[in-house]
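Next up: just one chain, as structure tokens, the form predicted alone.
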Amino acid sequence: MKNIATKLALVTGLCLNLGFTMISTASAETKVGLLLPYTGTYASLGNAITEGFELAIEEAGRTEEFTIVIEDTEMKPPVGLAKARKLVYQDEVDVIAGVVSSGVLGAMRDFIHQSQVPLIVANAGNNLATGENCSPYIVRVSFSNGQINRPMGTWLSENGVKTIYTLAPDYAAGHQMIDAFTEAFTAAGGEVIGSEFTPFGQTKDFGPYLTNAQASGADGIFVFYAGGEAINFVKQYGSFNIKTPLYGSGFLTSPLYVEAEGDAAIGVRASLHYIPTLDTAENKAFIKAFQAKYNTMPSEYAVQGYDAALALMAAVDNGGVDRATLASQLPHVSYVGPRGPLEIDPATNNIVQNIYIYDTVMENGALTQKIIDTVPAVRDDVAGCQM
């Protein structure tokens, strides 16, 4: 999909059941830069976000209203920054959407702020982007690394897990995920008795780390892994027959690749902002449309792409026909979507949303998600953000 420019287009407003009020149809075409990884460890995430984004625009009947220019970050911060510059200066996009890696987002931040081109973050959870390094031109519709993990830290401690061993890849997101979990877990009375970070994108054998975790005697192991690393980690957890319960950020057992993890995923408890088994009208409609188009169940990544497009269309409908107006309208997005009620907090430009605690279970011969608890309307502290 690298360097493919896709023409998509026009016309009537967003579905009213999503809570958008359409003021007018944009008088001019909007050019969107979709900046995602299509190669490497997180290629599947980039493809899923793209699928959700394109579905939302097609579903709204607006494919001729938007020109989409697709670029591959390759999960490399320098490449991501270079591609962002291309999209702004060469392609002259009105808005950029996407970005999976926290490292890529960090590398892009100053350029986005200085160029004043709005960025809709559809995955990267870099806390700083909506914290002390926030910008009026950066709006996140996915999650922050802290937002996903703080509720799980508190929940585990309050539900009898008193000691934890943590594992995560050694890069920005890995550290922020674990730091947020640790802070909440210890504040609620728990104790982290060991922690290791594995070389990102290079670790094939998790055996030594799993052995250390089990030998620690901790009540549980809490981890953050995603994409190919998540598959390898969970499969090895199962093959080593580790008896210590496994907990994590929900990306560990994402519906996108949980089938590849097999029976080893059964019983893993995690926290996430979207679960396909949510029993709501909005989610059922989304799943029906997604399955009809792609013949598979949607993941949290697909929902993030879907919501990035919904937010963009809402901003356009409220007068966002240029970069400045789009940037000013995006923080005011608020609706009920597939993952539940959500809004953008104008104090940080980060999303406010439910976080779901769930188990991976086997039902009718297939792996699925069973919701255990819901932590409603989770929002981040301002954390030094000054718009």
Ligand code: PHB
The other form holds:
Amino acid sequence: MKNIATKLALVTGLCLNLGFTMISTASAETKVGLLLPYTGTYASLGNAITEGFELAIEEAGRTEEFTIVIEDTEMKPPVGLAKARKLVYQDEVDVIAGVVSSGVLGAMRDFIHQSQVPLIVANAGNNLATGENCSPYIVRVSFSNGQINRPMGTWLSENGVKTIYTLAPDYAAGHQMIDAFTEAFTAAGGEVIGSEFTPFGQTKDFGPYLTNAQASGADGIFVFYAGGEAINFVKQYGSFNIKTPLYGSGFLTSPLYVEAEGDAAIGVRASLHYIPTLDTAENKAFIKAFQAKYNTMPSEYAVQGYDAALALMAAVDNGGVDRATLASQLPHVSYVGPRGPLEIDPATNNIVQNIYIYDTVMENGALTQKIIDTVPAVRDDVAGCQM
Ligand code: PHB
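Go ahead and give the structure of the form predicted together with the named molecule, now that the form predicted alone is out.
After this comes the whole thing, all chains and molecules, with the earlier chain placed first.
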């Protein structure tokens, strides 16, 4: 995994290319601000999204067409907003891609809308950004928090789980993921008998929360955790020898860090929009290219970065030469990618995609993912969005 210093060197290299190309050919170029966390709980997510983004552009042989300016949100909403302003006013980017945290996306939304700079969301699931606070300048190629968790609520209830205890970090994504799960689970006849939210990015000891969850007597524990928090949570679930089955948003056992979780991840059942074991030609080709460049398995985060770059290149090819034309072309993206078929819903600018229910299993001495079920073409309600 590249560190930030290497990335900045890469940016400098790309900037030099830009200068050269402008002098030699004066061809139109697109300046992209990549706004991601490179420090903190979600740093590995930011790195994986960057890897996917760079791979797509390199694979297409178009590195000279795009100048990439990288900024670290540090996963802090005020920092994310300040960096977005810097990218727009100082760097004068044509488009921003990235954003991992729902909190950062919430803080940036009004600025993006008012400054009319297109934003390709490559992770943050904040429902409001494609719901009541939607904008023609925000297009999401990742997922919404509701989209990932509703199918799991319905699925668990229909498959015999009657009572659940929920846990998640105490910020926008944690609340939205648990709300979506709870709504679908209860609508299908299940009951959530307890729920706690843990201080975001600060909880090191999940023991007391796990003890309460087990003591509730629920049939299962359903959680959302990602990045460093997911690793700590799953490891502690294993070391406290909790017997209650563990379910979650699929980020919990992401291939990005499941190896760090170890055997404790075996048997966790979860829902997600990309699983590396998907048996399709598109996914196999993507994995081959990703492994050739990075020598590791890709994750949903890498796919989101990859698809963000594919969407950007398609928008450029369809006449996106400046902020306004890019914004109008981005929602038209539609193709079959590593995760399966995807399109952007013009009513919300959120992605429409399959959601997969999967188990983490041990096979030939390595942790891998077994797909149990597929919920096709999951689309969010318009939820107050007026474009
Ligand atoms: C979010 O804050 O929206 C978020 C962060 C990490 C994830 C998923 C969603 O893995």
